[in-house]
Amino acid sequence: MRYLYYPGCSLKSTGKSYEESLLAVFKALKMDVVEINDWNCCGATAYMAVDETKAFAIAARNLALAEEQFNKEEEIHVIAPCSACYMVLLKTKMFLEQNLAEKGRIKNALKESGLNYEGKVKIRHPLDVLVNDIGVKEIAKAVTHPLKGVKVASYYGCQTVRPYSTFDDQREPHTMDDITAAIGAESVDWPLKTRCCGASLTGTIDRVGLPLSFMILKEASKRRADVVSTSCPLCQFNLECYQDNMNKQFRNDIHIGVVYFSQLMGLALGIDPKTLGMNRLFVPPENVYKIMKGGEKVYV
């Protein structure tokens, strides 16, 4: 099966190493996947409030563009790894489907440009398409470095799964889990997978979304984890990037790593950490790294 790519805005800057990591594990598990050609900013979540009919006309610009470039398939598999990137084109095509006139007029709005949109895309999250398309199985035979004795929290956010759940549960989501014991890690048991990380609050309004950072990081600790996995871009900078503040302003000395769960896979799957991007980390997952090379973990 041939999928198009939709990196969005975080994928191409702050997210970077997921973009590094994913299209790695992709290439290493021989998946035939190709970038859309001109693709814009999705409008993540501010545009709906400013105008929502122009919000869904600049997301649908991305699905008809899709459609154009995959002109002879009946169906158009889109992969779009950010959660907030995937939740707003998916919310973009059942919006069209429901509401005909709307559709009409965003049609017309593509036509000015060029661009036809006929409703053969299928907005695909990666953690669907490894394990529903690839399957966990396939995964496993890949795996050359299994991660044995690695506790992973895998932390999914807000949006992957809601308001969604067109392939994983809302309140009890396993496919980052699935994957997990597909490369030889443990996962960690937590009440927290789909708990908010504070969003964009966590750097404008600190005082509402620092607590709920710190909240996560606090339970994973508390359960023992040797690093938080996840698939959103927002989430890894917030629960990665704020630590210090995190410790600063609730007296603690938290250190974890948080990484993308393709990163994971990629080292299972014996890519090198800078093709992975672990480079980029603020904060190394020292302690997947000591179990890799037979160390012994080391618990802040």
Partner chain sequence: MSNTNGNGTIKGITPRIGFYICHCGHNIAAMVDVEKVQKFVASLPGVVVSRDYKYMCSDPGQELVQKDIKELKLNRIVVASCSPLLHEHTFRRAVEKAGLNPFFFHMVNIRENVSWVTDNREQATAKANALARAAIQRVFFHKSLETKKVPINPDVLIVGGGIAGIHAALTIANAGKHVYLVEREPTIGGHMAMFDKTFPTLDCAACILTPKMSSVKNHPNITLWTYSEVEKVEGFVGNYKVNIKRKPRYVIEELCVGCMDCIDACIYKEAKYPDEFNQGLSKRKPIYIPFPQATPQVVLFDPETCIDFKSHRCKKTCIEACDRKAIDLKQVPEYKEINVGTVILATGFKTYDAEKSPQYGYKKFPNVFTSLEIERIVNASGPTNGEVLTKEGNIPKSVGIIHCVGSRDEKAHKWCSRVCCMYSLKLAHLIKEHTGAEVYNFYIDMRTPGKGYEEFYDKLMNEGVHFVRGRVAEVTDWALIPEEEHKLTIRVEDTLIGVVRRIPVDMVVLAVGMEPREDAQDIRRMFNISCSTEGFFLERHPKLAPVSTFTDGIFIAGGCQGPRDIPDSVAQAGAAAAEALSLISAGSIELEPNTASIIESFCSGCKSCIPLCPYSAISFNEGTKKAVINEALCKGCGTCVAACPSGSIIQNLFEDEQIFSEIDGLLKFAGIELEEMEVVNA
Contents of the next structure:
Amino acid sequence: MRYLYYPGCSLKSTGKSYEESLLAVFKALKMDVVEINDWNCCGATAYMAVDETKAFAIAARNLALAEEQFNKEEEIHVIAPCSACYMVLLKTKMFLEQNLAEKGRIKNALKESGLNYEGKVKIRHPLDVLVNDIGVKEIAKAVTHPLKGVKVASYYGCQTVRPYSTFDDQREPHTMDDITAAIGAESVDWPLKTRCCGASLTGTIDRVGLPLSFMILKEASKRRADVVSTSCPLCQFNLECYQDNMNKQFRNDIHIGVVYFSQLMGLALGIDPKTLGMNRLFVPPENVYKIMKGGEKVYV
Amino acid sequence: MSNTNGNGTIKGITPRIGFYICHCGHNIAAMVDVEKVQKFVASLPGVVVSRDYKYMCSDPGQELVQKDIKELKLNRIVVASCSPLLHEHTFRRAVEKAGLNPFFFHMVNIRENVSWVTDNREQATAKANALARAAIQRVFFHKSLETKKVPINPDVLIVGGGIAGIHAALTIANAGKHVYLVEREPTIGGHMAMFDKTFPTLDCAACILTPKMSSVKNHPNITLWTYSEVEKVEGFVGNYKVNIKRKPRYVIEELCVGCMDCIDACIYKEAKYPDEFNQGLSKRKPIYIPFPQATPQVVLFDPETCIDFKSHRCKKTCIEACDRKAIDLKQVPEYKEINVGTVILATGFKTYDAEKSPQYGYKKFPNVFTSLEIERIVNASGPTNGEVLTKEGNIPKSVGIIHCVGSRDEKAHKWCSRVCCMYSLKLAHLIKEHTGAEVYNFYIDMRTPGKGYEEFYDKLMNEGVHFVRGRVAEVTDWALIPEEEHKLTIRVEDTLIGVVRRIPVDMVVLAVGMEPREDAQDIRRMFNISCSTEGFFLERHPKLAPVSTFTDGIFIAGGCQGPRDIPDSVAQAGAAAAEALSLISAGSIELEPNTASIIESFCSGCKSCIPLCPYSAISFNEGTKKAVINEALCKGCGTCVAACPSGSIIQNLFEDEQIFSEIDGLLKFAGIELEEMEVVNA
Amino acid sequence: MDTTIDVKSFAPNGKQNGYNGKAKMINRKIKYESELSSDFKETIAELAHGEKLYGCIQCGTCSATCPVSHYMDYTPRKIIQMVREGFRDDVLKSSTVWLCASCYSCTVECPKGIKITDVMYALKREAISAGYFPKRFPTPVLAENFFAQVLNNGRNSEGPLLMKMYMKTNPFNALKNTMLAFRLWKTGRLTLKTEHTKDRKSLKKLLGSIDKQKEALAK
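Write the structure block of the form predicted together with its partner chain for the protein whose form predicted on its own appears above.
Now the full complex is given, and it begins with the chain already shown.
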């Protein structure tokens, strides 16, 4: 089976290492993945706040592009790694199925711009594809450097599992933990797996957003996690890049690696750290490196 | 208002039809132009008189029909009004009183089927016209029929030995009739036997229940079969044949006196299997008795855990210990067949599985309990002898009771379970009494509509129990401040203040709601009754026939019909008993004469109808080589009529001529004519 | 006693609420039916594709599960009730809708199946079109700039987007985050270059067509 890949804006900038590590892992698992030609922004959460029809129209354009590119296939699987993109594309697909009047309007508009949308696209999250299509057994087989002894706090955030996705449990998701187990690491049991990181608030109204991110990191380190594993570029950005601001604001000394689950997978599959974009991290996951080298863990 | 018209003769029948359309106050007249329908029907062939009247079911309405029958010599009557379920009987009786066979009457439903289901007056009137014409054409072919009477067997079957089944059984047995009480569990008592105190009086559940349990056991008119299940039901009102399976206890019930010496002698010195009666909070041995006052007072074996059933290598110390030789490890199921006239289903309910609401952490956090578990914990004969302790063995300093778990929730059950507010108040009182803890009740709306219930709520508020109006979002071990460490924190909006609160507690009680039993659908099929959408047994009428079902002679009581508390269950059980006794007292029941019969000259003797009959009413006459229908057994289901390849079976009230001319009457409104039926309008 | 009271003279912005000029100390809170918008709930229900909000039982699960409700001037539960009862102006002026981070917890947890996040989106759109949102509040500014950027370029460029937002709302914040921006640039995670799709015409056509169809519909 081959897949189309919808990166979204973040995976080309702040979330660059998500793209790098994910594509490297796909390659290592011999998956056939192609980027959608000339995709556009999904609209994220901001667009919906201004004009709903347009928000659905621009998202639908990507679905139409996917159908154009894979026009011979019965079912087109589009991998959307960014939570916001994944949720928006999924919401768009469902909205078009349920609101026929809007669907007609959007189909007309697509036609005018030279595109067509049939509804053959399936929106997939990489966690869904890796666990349900490839399977944890296959992943485990490909592991060359098991992350034995590494304690991982799986952090799914909101929109990977809510509200439309069905591949995992909305309250107690487990796919990322399944992958953690497959690469030989250990999952930390913690209650904040799907608690909001603050999303755009962390950057915009930090008085509200920053505490949310901080509480998540605090709980992860309290539960002795060596690293926080994420599946969303905004979560990763908020949790990692604002650690200095958090320490200043809350007079704390938090210092915990926040990486993409694909980066941990890559390390376990023996892919070199630079290919995985590890060099782009502000807070390198020291404990992971130490354990991989057989050294002692240091808790802060 | 009335219109009269001449008559027409069809196939030698000279019908003189009277048509009456009812306004039903505004119920029909507001949406159907009754005068227009009345005038339209007056113009139809065979109609002698057509009238509209405000309330046809009233005495003057009925007298109107009777007067017309006598004065105008009417021989067919059609009334267009409400559902036949409500008033068919009324009008048939009125017609009969006027000297006409009641089956020359036909009823058209233009209320439930027309005026109540549209807001278009024009279309409603057209539909009423169509239905009226269909009825006029149908009634042409009606015949004089006699109702049949069947005797009622005075014995009663009651399924389920909870408080409802127990109360119904005692009521009927005290009236001198025989009752078979069948209970699936090894003891009767149901959920009530697990409770500690009962609201709002706080009297001890066991003190008021166990005397009734032993009355059941000792009553000469009650045959009690516990650890037994109904397997098959055949027949109809007055004459049900029921097959019952008695599961093996591996103990001879008649010999065992419940001394429990065998339990002490079991080679397992320690009890190690979860005790069902205590909600798994304590352990039992493979040979056990559910609780000290179990009725009957007889031990039983659990073959799943007894070593001898697995390996046949046990020393069988239990058998040696029994000086009455009551243990029989080779016991097999026993099958009983009984004949009863009526049945009362009191199969009870199930509590909601709290694991389905994972946000409350049941089974994840050891100190989250269901209300049923707490009932056992506060009970003196429960797993902790009545001491309320956390899993760590400490007395809790604070306890949160979460209402509406599994109720009023689209993801679980939409309904309010009715009892949870009150039992939560009771548990709050008991927990406070046992521990002195701060107790918090988290409720969406407080529902205390019952005698003395609001007063009980008032009492609890004065006892200093906290009431926070808000549905809890989550129970978490995520501590944000030092006071929350090693506690369970409840996150809730105190909606009366408008502030989100985090309340740390040592123990959480989930007030789980009531839901239908897993096998309610199987029971429904077995007894041929209906369930409402949520899966509880459906009553015949929510107000006027609350314990009857759509199957005559089958009654329902207690939690199987919907969530209810003990007083309501007992009241319903009494009502169901009275309904059964009323039938028994009448001695017989009149049945619709809608039975099928064979036109011998058409029957080819193919026998295809015989296996189809669900009531075994059809046999084959080897002499004439024709099928024969036993009218006493026929229930008028029509299966054989539809299946007969030679069209040789006819059914009273549903003869081809009647049905086709009714269809023809309807189709005329769409401009369609049935060729064969053109005679009707000749 | 049939004197008609002029409701406006009691309006909350009136000076007579004050106590020696200290208007904040004693506030008069009363709502007259004539101040409410009776069609507000229908408007929002239509915009949010859901009449389920009519069935809200005010249980507060949304507020309790919301990660930011403790910063809002009205909790989400209150917003639903205010929408139902027509408190249009108070709702559209509230900070609540702009603090919603679209995490969808409330939507998942609501026992009555109300899509609260979608209601919040509907309120955001209504507030923008009514010109009601707080002027220097970053979230609506971000939304509008984001919208414009995607309209023109097809993609969003995080660097320029954030710059614009900070300049329009709180330039001090931009300074505070210069270090962060520098580190992002150094690790190759941020550029000030504007991203765009190759074919910018097709997207313009698409959105133009939506406008045309909406105009036709309005006629």
